[in-house]
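Quick heads-up: it's one chain on its own, the form predicted on its own, in structure tokens.
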Amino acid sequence: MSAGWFRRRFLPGGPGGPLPAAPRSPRPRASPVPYRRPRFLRGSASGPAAPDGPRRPDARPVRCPARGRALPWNAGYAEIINAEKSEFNEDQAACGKLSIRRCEFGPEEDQEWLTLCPEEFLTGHYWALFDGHGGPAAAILAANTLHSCLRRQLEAIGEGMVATPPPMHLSGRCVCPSDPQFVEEKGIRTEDLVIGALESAFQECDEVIRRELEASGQVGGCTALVAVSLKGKLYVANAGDSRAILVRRDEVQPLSSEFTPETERQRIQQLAFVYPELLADEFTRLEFPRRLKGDDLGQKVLFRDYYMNGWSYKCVEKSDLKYPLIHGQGRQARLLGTLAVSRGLGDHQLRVLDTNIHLKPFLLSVPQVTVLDLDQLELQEEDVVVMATDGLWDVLSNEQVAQLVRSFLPGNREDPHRFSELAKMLIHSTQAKDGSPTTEGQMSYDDVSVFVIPLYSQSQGSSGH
């Protein structure tokens, strides 16, 4: 990312400061994004609580797909709405089959345009969770958009995914005889193309959300956690604080990392160092163990900056008394006193309260992608991937979820709906009821959405065409 691009994108007027905006003719405002639940929940037995009615924390309905409605790989799903934190359930979910068609070059070698063949080239499957904040609009747009963005990105690189290693030129032309050697020396593999497609799809979806929310006058953002099966591998892409884990008989393997102001402290601090104008002289980028007070002036106190993993001491100056760029600990940490996540989609209009300071420059829409090679695993019948929004992980650890999975699945092998029943049971375990493994008194008041994806008997059929 060049400094010039960053200034043009986020700092209007560039180095010389903001310029007066040219008058623009008013454009018609688009209709607000309508609120709705995932399509695969249509006909589900448990109806949602009325948006304007009271919701007792201990009596919220858990919804799951209607019996007879199969999700990809017979995956299970369940969700519960928050305990009146917001009017609507701000989580969204999506899943389905990815049908990727072949792009071919024209008949002449110098043609650069592509044609899309009608036949399927590769097939895969897709599961996604979106945790909204500031309203449900961004999560709804992401749930209805990201899979299309991903399909387009995969179709654009289709020919590259079937060659090992991927060709230097997608058209197959050989400009330099040593091209295969250069590709091999870089260590570029087929899975790197899929990772790149996921990263580009997140970026494209983020731009769609910006345009749609701007046109409709709405605001908001969301985290995104996506799992994609393609050619014998499972790709897990995460931007935010949702989480995915692989649960096996003898191990629990994290498949994602949470992105919060604390986990990305150095990246965020470095951005404020390079572009101090983003803080508008209202915040300090330095981290201290606590918020400094006037009595700390002139004293040497612990601190750290963007280049530090360790700590040191500095003499407190007046500028150090400003509100910290990152404040709070653990789940209470906030970026610019506002947002609890550092990656996600949307939030283009989000500003610090009573200021003109935008948060978007500090937020990344690029996911971290983990690759699980299913063909290399000796899968057992109870091996599953559990994907869930942060409402589950706020009160259950990876090990507690794994224990629940291992205790539930062996005794329910004959139930064709066992994975949705497991998802429901995981949600019930966050509600501090008798028998819940949560620490005494812990209860999730947040929206909670859970996918349980079984891996056994799927790996042989997941390689596509």
Second form
Protein chains: 2
Amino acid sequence: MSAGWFRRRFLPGGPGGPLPAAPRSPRPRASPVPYRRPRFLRGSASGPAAPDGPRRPDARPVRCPARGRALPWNAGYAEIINAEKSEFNEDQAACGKLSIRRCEFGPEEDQEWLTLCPEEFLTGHYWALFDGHGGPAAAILAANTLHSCLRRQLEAIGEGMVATPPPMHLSGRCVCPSDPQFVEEKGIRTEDLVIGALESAFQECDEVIRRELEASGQVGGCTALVAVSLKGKLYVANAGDSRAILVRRDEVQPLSSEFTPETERQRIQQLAFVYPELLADEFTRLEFPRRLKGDDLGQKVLFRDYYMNGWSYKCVEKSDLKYPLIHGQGRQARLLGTLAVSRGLGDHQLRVLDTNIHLKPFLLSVPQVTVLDLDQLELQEEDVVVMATDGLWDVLSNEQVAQLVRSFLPGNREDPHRFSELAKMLIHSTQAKDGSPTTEGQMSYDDVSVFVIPLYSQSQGSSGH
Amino acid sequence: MSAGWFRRRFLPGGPGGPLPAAPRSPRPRASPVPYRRPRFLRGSASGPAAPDGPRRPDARPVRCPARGRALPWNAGYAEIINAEKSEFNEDQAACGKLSIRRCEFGPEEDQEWLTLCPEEFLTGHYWALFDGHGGPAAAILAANTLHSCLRRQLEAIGEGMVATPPPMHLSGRCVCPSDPQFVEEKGIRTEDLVIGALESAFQECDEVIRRELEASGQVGGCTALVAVSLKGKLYVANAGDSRAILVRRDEVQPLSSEFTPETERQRIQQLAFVYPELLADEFTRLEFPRRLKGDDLGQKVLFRDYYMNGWSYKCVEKSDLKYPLIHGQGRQARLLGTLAVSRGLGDHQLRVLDTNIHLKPFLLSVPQVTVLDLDQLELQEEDVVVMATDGLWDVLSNEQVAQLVRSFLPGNREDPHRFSELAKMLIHSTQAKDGSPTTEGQMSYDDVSVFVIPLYSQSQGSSGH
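For comparison with the form predicted on its own, produce the structure of the form predicted in complex with another copy of the chain.
The complete assembly is shown below, putting the previous chain first.
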């Protein structure tokens, strides 16, 4: 995710602040630059990494140069490239085994319902990509924290996840005999609890980032794309403009939607309608095809407001000449002239250049979660999920990525590292100078991170018990 | 659309108010009861009706007994039944030819861009169903008004609709040479102007209803489902729980979505989060599987808040015991214990029984508009759109209606009134005492209104020029 020039100019430097962005290189390094591997990953080349228990991130996030390597973990392969937009890598990744410990019910009288017991009773896998802006601080914190938040959320509802449908009361008590019927009528399933846990974990992590960055005097934000494999289902939670797709022999299926000022126009405009003070009289919430100027005054021009999917004409008044709340088209669209995404973590300090207008009220940390039932899929060995930051999708379409996957995997069946090699190959496809037939000569000037997750192993009992 | 007991008890009677609802009949009349035909319809049995020019409805809506008949218009056939829920028919319908007159640009200096000229330059067709609650007043007003609002909106942007893409300025002036490019980059098409006109017309009509009901001391609201055929496209605008579907030989396609407290849960909960004063400390915005009671206090129960698609558990506090903002399941779900829909027209006076809590801030008059490109469809003679109020859809699924259409039309090819007969037959299917195989013995106790619109004639040049 790239923040606009407007925003980069705004960000304060100075002690404790992020380093200023390096001049944008006309072309990123041709060979992938390693990234910093999050500390919770303890995997070896031969097996999944095991995260340690839930813990808070260090009080001060450690800034790290862009070093790292492809993750040598057999349940997902990552590759990250630093486009030299900044000295420190703004893309961060994390993956590992998710071990959820049993929660037992304590005595009722002191209302301590949950007592953690040491043994695991559910295991899953976790992959996450964070695309930072305004420095890598938020992305590093998210890579170090979000899995812990998620595990905590899942452990808090653990007993609810093993009953079908989930019980009305977590304590196991039944206040009303028809409670199971009420739950069933609402259609509440186990997967709704995992979705709820992901939604809450994103919010908890956002709060951790706010606290930690405030304490260390740092700034910044990041997008977050997370995949979790648990009990035969794959959950994909997205807040930002990264993307995950499912690639099978005859099918390409998007597993996430992008959240940008354009895709969330109505939500953002409506917030400005409800709280006009958020715009401090500096912006107009209305959308026009371009920014209006004095010559437009009094004319009827195309516009739309928060409640409109269609367009209409309005007579231009002076207040319509203000800078638009959402301005620009496609990749150039910016929220308050500043930010290219409308969901993500962090950015609590972010303000519009030279004003006291905060971006955060318009930014949501809530992800959208989609669920893939792996047990229903009749998976083949070469069915994969490709997760990547926007650097990849700026240059390659879903179909192009699927073609690359389908042409690469069958020819490399004997290679034990073929999924890792595929991730590398996808990244190299965004760097081709001469323009391969696939990329049509387009190149990515952004950081690019890719996870390739082979689904077959996930459906073969490795995704929880 | 049926309002709950809670609401019916609340509604004030007295002089000027709606008549109290008649006791609910265990079964509606077996034969269709005619309804009042809106005054703007001037069609004859042999041709389309011609609406007169835009005009305001009478200052006082005339209450009408449930009299009427199937519309004898060859571009759409309606049938309405009164379930005897009330003495006056709460379902109302309207259809007719939509004549849009040319707008010419006047002199610039006085900024009078638009001068209406008498000749038509666009014609379309219009069908609308309004399902009233709290009396028929709002539905009658809507049937008499909405088409005029829409025509006014379309005439105001008439010149914009004949250019492709629409011009940035309605005056025809070009302030900036790249204006057409800006409009094209935004992807603004002629159909977006019609969508915008429908959205604005619904809002204008809602305001007319507010004004008229206030002036006459009446109350009530209605859902609104509108179809407009214009320039080779069919626009379906919906605010409420009526439904339109496209039925073809091998295809059934929903053309609208229902707006109920359940389908709009997140929007409604979020409004209560932003403006908690709207609940006046009487309701909780949180959703639980059932209404909580004292025994639940201190326990962890399933819940969800406005930002959640998933479910989680929360420890029950005293404030959670309040009546839920949205309560009940499926057809029983009620907003503030009062209303079964979340979008529609009117209801400005509607309050929760014995309180000062208004429903309107939670109700939207904005429709969702879907567009069907008739020219792309290769229409067959028996392709139809079925529009109906919830009384039909409570008893018949989309597939069941499609089966009835497909079994009825081919056997009645010679009957010039076969579409009208089909509408009648669909309504009779909801009244079967013994339960036909199709309805599985279910019966509708609600008013039922059905339009059957044969699309073939729409694509044969009758939908505008």
